[in-house]
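Next up is one chain by itself, shown in structure tokens, the form predicted on its own.
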Amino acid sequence: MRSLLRTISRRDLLRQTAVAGLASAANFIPAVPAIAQKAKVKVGLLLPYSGTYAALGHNITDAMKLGLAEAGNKLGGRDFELVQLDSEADPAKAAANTNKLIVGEKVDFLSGPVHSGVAMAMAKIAREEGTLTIVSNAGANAVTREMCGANIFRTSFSNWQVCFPMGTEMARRGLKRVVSVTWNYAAGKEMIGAFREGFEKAGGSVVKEILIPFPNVEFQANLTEIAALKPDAVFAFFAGAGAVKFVKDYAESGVKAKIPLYGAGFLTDGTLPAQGAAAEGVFTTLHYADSLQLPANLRFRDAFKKATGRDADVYAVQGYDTAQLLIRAMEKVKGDTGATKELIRAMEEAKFDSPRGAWRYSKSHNPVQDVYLREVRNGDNAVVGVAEKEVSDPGTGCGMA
């Protein structure tokens, strides 16, 4: 990560040298930290603010703002600036957008994105540049596996982490033959792959994996195929507007009445008001549930509602915890963004009460967290139980793990 001193222009350095020389003649030497404190800490946000995932990007951002406001709108005693850039959930633009923030804006911290394809490009560049990066949603396994780095952290989940437990859970429920369906992109394939791993390990069989071009939301042909296959259940991963459309189409087509629907938690998180009765009875696994009766969650949901007029969801929780991580790390170094090793250590050692539960990191910088089994009941993701406690991503291929 660049210190603020590295972002000062050559002309500014010459000017400061001259000032320092005059001050020396007056037996006064200005402290370097005092110079650094004059600049704002810059936090770059590469998130979707338009398109299918826009609501997710806004909830992450607004929850970050809430957390920072609760800390007096300071990071280690310093003012800060959030530099927001629309990722458009477009992997083709990810490298250019990441460079805009790291090279163009010279941000001290980088956070985002939602789309796993964007995350892969962002993490690659961030590793090369050494910019301290906090992935606030994208679950691409590689980010905290083979692409892991000392400066790369995640405040969300790995795709494996939230879906493997559902495979085990569905097998426990006596389901034998299952169809999985998702968009044909990195996150979708990793999600259904993790589910398959858990399900087959527990004795189940995935009879068909249906991959739909992203971001297509025309599902009728796929639903017809599912009905013809007559599986015991369906496991699905969609998010945002796509999740709304799939769940509604699944119910309206009549498939839901014969074949129960399960999925990754994003299928029903932040989407229930739009899905309405169509979502009732859908089971999902996720590292968060709206109805968790934890003091930290109750406080957070109340504060987020007051601040935004919206109900909090898992994306908001991840944004809020991103702010908590930044706040704690910057407090440890007293606002010195140049203290890279100390900042990394502070993040690695961070422990606090998150709305999702107790917070701590694995060696590969992925959260270790409970994965909850939820069922949609009366328009709420009600907690049925814990599908698996303290799930840690394997960190395969990560030299730090």
Ligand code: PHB
The other form holds:
Amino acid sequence: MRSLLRTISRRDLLRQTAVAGLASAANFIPAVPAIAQKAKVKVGLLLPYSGTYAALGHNITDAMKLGLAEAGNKLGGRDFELVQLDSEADPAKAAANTNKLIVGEKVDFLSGPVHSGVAMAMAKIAREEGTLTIVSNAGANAVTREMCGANIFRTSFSNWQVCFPMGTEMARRGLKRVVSVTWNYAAGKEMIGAFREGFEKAGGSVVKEILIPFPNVEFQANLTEIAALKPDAVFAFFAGAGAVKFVKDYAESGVKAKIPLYGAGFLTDGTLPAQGAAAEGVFTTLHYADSLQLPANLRFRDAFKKATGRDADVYAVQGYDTAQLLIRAMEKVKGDTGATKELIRAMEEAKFDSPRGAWRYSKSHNPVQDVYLREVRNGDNAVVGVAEKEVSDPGTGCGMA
Ligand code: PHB
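Can I have the other form now, the form predicted in complex with P-hydroxybenzoic acid (PHB), not the form predicted on its own?
Now the complete complex, all chains and molecules, led by this one.
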């Protein structure tokens, strides 16, 4: 695929395939649209099934499957196929992997990824090709700002959206000097940047930003540095297996006893059983909390547990909502994947009760959502309050198809 793409552009390839398809259709198949309707709908999933984000990819996928099963395993009356590809959370492989799904598999819909660097490459190609795409985790701000496209939707969050409110909240708590620490890639940098924006606006100051190569988990030297800097608090973003390691090391090094730990909610989401007592008392902000007493959340958590034997987390919620959007849009067009404008409109206007709260899109196809303040208490991300209601990413819209 790669060497082929070096000499033949994606567009040429698509054009040639389409022409070959038409020629054979003219010879053998009189009613192309009817045949197209009968074929399985293909949904490509570019998600991490290995590495530090593997658990995130599995929960997104399994919750999508649950949502689709609850809808009778049909999309607009048609059978479908999920084409799963391991992204390995590797931006260097993201363009080739996206091409495998769009050009190779000719998927009707594309979804994923978890990693912001993978999302930038994926969204760029999806925008060029017009493939209807639902980003089910990655928070890269650009995806719903400057790279925004009529065919690009997000069911998760922007990196700015979940972290700006924590800046305001920490200043409100009287904290003045903070150190932030994260992995050195788009998501980490945008999250600590948004936190800093909120914190400094409210009078706080960030004394040091520590960046660690992704996905390294050797934190000892950084923890020694943090202890020496003696800030009022630390703000961190890590996720998946890396978050488990960071929170445990933070406690075991003795730093936690002196310097309270705050972070983006991913630091303690889906990770609490593995973090144990080390996570107690950690404060985070996120667009979801396990213990939200909403009927849709209680129902979803119960169904996910029955289907997988695991507890749902924010990633599962995002996968489930991705399925909800697909189901509603495909119902609207009665399975006609060619009705792009109608599909886009149906996704923009979809209304349903997400486990996180009422579903609503901004003009940039990013969800408008409450950001909760949570504290880990007795192994649960307990909701302390709403850090900020109806947070909308500053993206201003991407125009219609
Ligand atoms: C991201 O790279 O955008 C990302 C990854 C994992 C998370 C959140 C954001 O938990």
